[in-house]
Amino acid sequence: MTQSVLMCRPDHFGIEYEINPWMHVAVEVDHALAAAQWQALYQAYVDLGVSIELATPVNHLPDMVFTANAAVLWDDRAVLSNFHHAERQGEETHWRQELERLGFDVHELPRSLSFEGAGDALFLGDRLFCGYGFRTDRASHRPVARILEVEVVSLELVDPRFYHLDTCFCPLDATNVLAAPDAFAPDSLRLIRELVPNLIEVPTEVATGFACNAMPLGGNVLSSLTVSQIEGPLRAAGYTPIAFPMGEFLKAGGGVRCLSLPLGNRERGRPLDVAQPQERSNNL
């Protein structure tokens, strides 16, 4: 079935605050170049047969372009983000409206819990891997598991450059995963190696170019320019990398995956039927 992705044009994108190590307000965004880089990704999706839904950009919410942070989706359910930083909390009402427009049953977590959607929550098959340590609270994982009726695996992030799970971990399919080992606490890395059938380890110097912040589509992996440096292991796993200049978005700590929220989970069928959702973690 045709895959669907939620995107948001970078009409108001810029560096207006600093909430991760990549962001510096003294660094200006080239708006024309950002628009061109975004458009190239948009066109690639169109050419690959992806259906694109567009969210309405909102002035003074520059990070709405990073739609992956809106929520985590499964079947017809969405768990809305509770952004950790006040600078992004104004997005939440708009994301609820967009997701309801798209027909999702939107759930909220208690305000006391930080949770940043698909930025920190990625499915490997029917199992949801959730990051914590910088932008998402580990305590949010259990209610997310309960709402979505899935098993959650909790992974601790330890390098602030990889502040979201999607900057250092990318399931390509139910078997193959890209991951940057240095981004994880040792016990979390052991858990990944235990649970992932084929782990493609990405060197830190490649991952800091946001190679793991990728979108798998069919036999392709769409990512930033450094993805070309792991072409060998990707092709061995049956994938062709497609590299995009993402320099303007890297200034804000985002890449291809950050700009893309897949909406296709509803087309994959109902989630794993578990009476009591479980949580796997390193017990940290």
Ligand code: ARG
Second form
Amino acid sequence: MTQSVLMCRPDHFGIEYEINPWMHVAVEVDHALAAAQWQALYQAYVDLGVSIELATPVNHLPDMVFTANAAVLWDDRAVLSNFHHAERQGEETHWRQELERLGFDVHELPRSLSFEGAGDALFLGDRLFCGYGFRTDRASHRPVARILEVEVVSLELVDPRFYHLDTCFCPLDATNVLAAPDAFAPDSLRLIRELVPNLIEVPTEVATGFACNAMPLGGNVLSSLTVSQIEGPLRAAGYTPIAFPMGEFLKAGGGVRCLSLPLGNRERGRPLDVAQPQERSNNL
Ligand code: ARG
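Shown: the form predicted alone; wanted: the form predicted in complex with the ligand:
What follows is the entire complex, opening with the chain shown before.
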């Protein structure tokens, strides 16, 4: 079955506002370099056999390039994001159209609940780990769980540099997770240690290079340059890191994972290389 990822060309990417500590409007984006960095990731997916769906970029929605924030997906269901910041709320109607075009059954949360899609919601096996504290409200987790009919684990984020869960937590498969311990409240870190069979701890200074903002794919881990600093533990877990320079997108607080929304195999919105457990349908 074809694996696919939703991406959006950085045609209108830029820093037009500041909604996370990485963003500074005074810092220029090198548009040619951003396009080249994006293209390198796109090409790597193609070379690894992934089919790419492209969302149409929209002028003055510079963060649409970060497709991970469109929605969280499971089976053919999508829970659309309710962006926390007004600056990104204009994206919602476009994401609804894109997801409908792709055949998803698109669900919405009450407007009062902030929720930022796969940026704050990542599957480890059949469990959905959801972040809260900066962009996503904890109160959104239960309705998301109800819509997708999955179990949700809530994790509190405490470091504004790691404002989305996918900046500090990356399930590689049902066993191995990359995570930056310092990004989580003590109770949440305890929960991670309890529920994750093999936690690969990423030092804060490596995670601030967006090493955890990674995409596992066919035994590889595609990420930013700092991923090479955790090569040892990754290889021990059976993975090969592939490092991409993502400097222009880091200026907006995003990296490889933010630029990619796995569409699964259209059966499951799970990470791309997690095998389908035979008994899955019995668990529903
Ligand atoms: N500038 C974007 C924002 O602050 C970056 C989004 C990064 N996306 C992600 N999935 N972490 O919303």
